[in-house]
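One chain is shown next in structure tokens, namely the form predicted on its own.
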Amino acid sequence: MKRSAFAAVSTIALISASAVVAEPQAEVLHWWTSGGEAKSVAVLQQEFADNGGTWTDMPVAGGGGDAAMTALRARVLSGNAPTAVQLKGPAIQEWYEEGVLADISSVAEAEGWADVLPASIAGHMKCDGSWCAAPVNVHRVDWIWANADVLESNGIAMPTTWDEFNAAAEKLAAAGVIPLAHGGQAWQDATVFEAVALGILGAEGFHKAFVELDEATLTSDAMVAVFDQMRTMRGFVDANFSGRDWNLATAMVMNGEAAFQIMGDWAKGEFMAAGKVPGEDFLCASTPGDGFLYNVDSFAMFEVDGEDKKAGQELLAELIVGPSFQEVFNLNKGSIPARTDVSLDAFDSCALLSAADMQASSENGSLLPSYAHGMALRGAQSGAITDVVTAHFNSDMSSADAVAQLAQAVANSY
């Protein structure tokens, strides 16, 4: 009788425990708030709900994630970290060093992540050899987007050199078209700057400057030429660029107010969300020069209390790297899957170009982490560079002075 009673109680306890585990909870902090981005994150929310989870959304708009990081720090300092946070690059390691990240190796190993993720991408997702983050995608940063009709009506082809870009921009300006849609925010300035730098410095020079922080490269004549081109670019933006969000700049290209935008392929997500067709309504090409600058969105899991939250983390990690989500999400977001085994049959011509270029760049050593989007450097160093870039772009500072300030800012950032 006692054994039966004990068995009954044990069964109830097991059912209760499984009921808790079967209701995964996740509070998710991210900065995907524009049209294409919001549509993309909704895919993950739905898949999480379909698997029995309860999702609490915590979107923080603005600053390319800067505002979200401010909100995150406040939450962590108060001892109330979100379940999952959109983090990337060295920022993952920085939070790991503060002892606040959870280990999701059990999910990664069960799902065979090491077999389906490029080694360079997987490297960003590990902390001291353990998996601590889940990659969502691979964004290419060094893109030029263009309004197809505007280019055709002005007899302009997509530029393949910076000289061609400058000539096209001057022709467009003379025709009353804004050559370059740009938002005057520090991270957008940095995005244009690193695309210019890759084209002028080359892949090896870019790596020396913005990964190794090599002083000789930072102070070289080639770096002066990079700032010279940035000064030229400043003349191609409209007077109202200050403070403009990136997706509003994309809309300027979309509606024909501007011809070009230099922005990562999340801009393509905006075009697609508006029903625009690549190759017909808009054109895509890598910015002049060889190489591929990548920006990988990922989610890091923070240490939380409660089996429901831990179950939420495990479910999120599994879904994020799962082939279904990788395909559907990236079709919406404009990026390409982080997994190498996902079929690209449903992807557009720009995504196919991105995937082919990533493969080629990976093989020839020109697949490079974006400094502007937090993949190459820690915050202090990248911030120091961007401060100089933005100060130069918004003043009459000479290129020589900018280079001198660049080297000094990097030296002072340690």
Second form
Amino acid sequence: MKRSAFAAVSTIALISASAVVAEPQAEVLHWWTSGGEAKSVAVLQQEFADNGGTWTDMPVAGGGGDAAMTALRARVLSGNAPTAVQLKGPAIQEWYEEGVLADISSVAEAEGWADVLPASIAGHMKCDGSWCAAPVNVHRVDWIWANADVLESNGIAMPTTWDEFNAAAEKLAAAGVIPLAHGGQAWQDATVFEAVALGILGAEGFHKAFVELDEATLTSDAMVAVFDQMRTMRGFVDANFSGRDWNLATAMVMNGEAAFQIMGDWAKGEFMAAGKVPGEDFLCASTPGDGFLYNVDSFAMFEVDGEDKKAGQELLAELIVGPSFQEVFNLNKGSIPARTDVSLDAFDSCALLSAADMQASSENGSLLPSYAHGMALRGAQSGAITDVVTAHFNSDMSSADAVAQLAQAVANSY
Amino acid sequence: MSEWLENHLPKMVLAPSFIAVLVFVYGFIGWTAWVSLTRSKLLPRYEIHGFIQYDRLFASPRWDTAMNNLFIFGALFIVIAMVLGLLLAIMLDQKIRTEGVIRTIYLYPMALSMIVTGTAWKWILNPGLGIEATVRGWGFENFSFDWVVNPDFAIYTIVLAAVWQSSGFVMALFLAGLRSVDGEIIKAAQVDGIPTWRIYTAIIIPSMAPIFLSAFIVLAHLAIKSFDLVIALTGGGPGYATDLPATYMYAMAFSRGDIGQAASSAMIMMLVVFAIVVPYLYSELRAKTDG
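Counterpart to the form predicted on its own, namely the form predicted together with its partner chain:
Below is the entire complex, every chain and molecule, led by the chain shown above.
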């Protein structure tokens, strides 16, 4: 219904703008098709149309972007790449190496992106020194969510160390509450794992292990301790967790069946949609330890022919990083703006905390890419690590074995 | 002219499908074999790098699990489905009154897609929703049936669902086989006072050998290409405990951008199929030339 309304709007824009010579054209491949996401991308469509562009929507849902990537592969191989594609992390550089990405440095420099984006996030948007992608938002991954009533009635404060978390969890288990709501899917296991790893290895150790793939760190005693903590956490989830979707785990926290969930800030959307108030009904805090794990969605621009399409790319890039879109989109999506000079007045307390932490961690060097969400490593390497993490979490493998397998799996992933 | 047409028409009619098969089956098998020898990542590349992808494949514990699962799943699925199918067929063959109705009931699971079967069994087996919760609700507090969340037993739930889906179809195959056995021989045996179980084991079942072979081939290829059932029932989990070669290949090709690795796993899957189908074809062809 909404979509057809936008189609109508863009048709009108098309008619009224037909006098312009190179009318901006953009065919946009993305997988934002569910509720809040579709609403968020509609905002971009609207802005694009308002600026005289013609947007051709190419949503490909399924498999957390797998289906869209398959469609992209087919389009690139047939020599007919979409104008802009939702891509993130090292996958941007991976496509760049295939020689199919366009250079949007002229827009980035004119708009002064380097001054408004945190340095480590800007790094993801560059290929060989030139800008090739535009960031949309920043999701924080290392969040711990809690049911405020459950914590209060059991006399528990938000944990600030993993030992505190373990103590709290044992108390909750004794009281008959499921301490940790978790869904046993590989990516969720990996999400918990990287939060634990950040807490135990610290920011520097995390960078060494999951960005540089430093073998000494991957096989260190600290990494054994990370797996030990994962084994402890395994005892805090209910027996029924296998294969559960993350939003069902969030619902368990919401209705008081479980106390905590470790999940990125898309979980906030679930709480908000159910009419819960942050700080009153549910609590948000960063997981124990210092640092900030980000998951940044972005659009990469592909090499295309035709002035109208190039104009479309430039307009799209300008709008995506523009302050108004960054604000409206992120209010819908539950994330925070990637640029640091956007007014945050309309955002909730969790988003404010996230933005403040991003600023602080960017300054002290602990603003780190999430490995579990494909920001730190390429697919083959992060997949290899996830295989070990999920195999360890779902069996009785010892931590020492897991660490040995981790190093072997990483070495075998090239 | 018309004579020429008469001679060449069959070839002309067959040519398009022949060419299509040549390109889309054998051509792409060749292409996959080529890619499996390269270091292709996101997009296929064509510089040969030897057997690096196969080395990686055999060093991967996840591939080990997938192959083990294939053998456990394949063996149990084929044997149980055939035994159950045969028993059902023999029982149905006792000239019972409601045969039509019962046969339809047993055949019905075959009409469902594996996705539906997998989803239904996922709920039935889920300890918090299905059998375990129900039996506990009846008062048996210690009853436990958590195979689907237990990494050591999860693969057997896949066998369970697959057998449920396919044994009716095997029954139909066997029933047709039973009916095709010459009634005269059976009557002669009955006149001689041979017990019924002996008639089955010594006369009827041996004469159904070709049906066994057909059922085996159908079930074996179902087992090897099994994908949707695993995705719907366990999603490959817990961990990757129920991964099969097909789900491994999918993960490598479409989630991880590791096309070379996916191609090498596809080649191994094909070799497994060949190992089963080639002896079958060989025996078929030999039987033809003998006849």
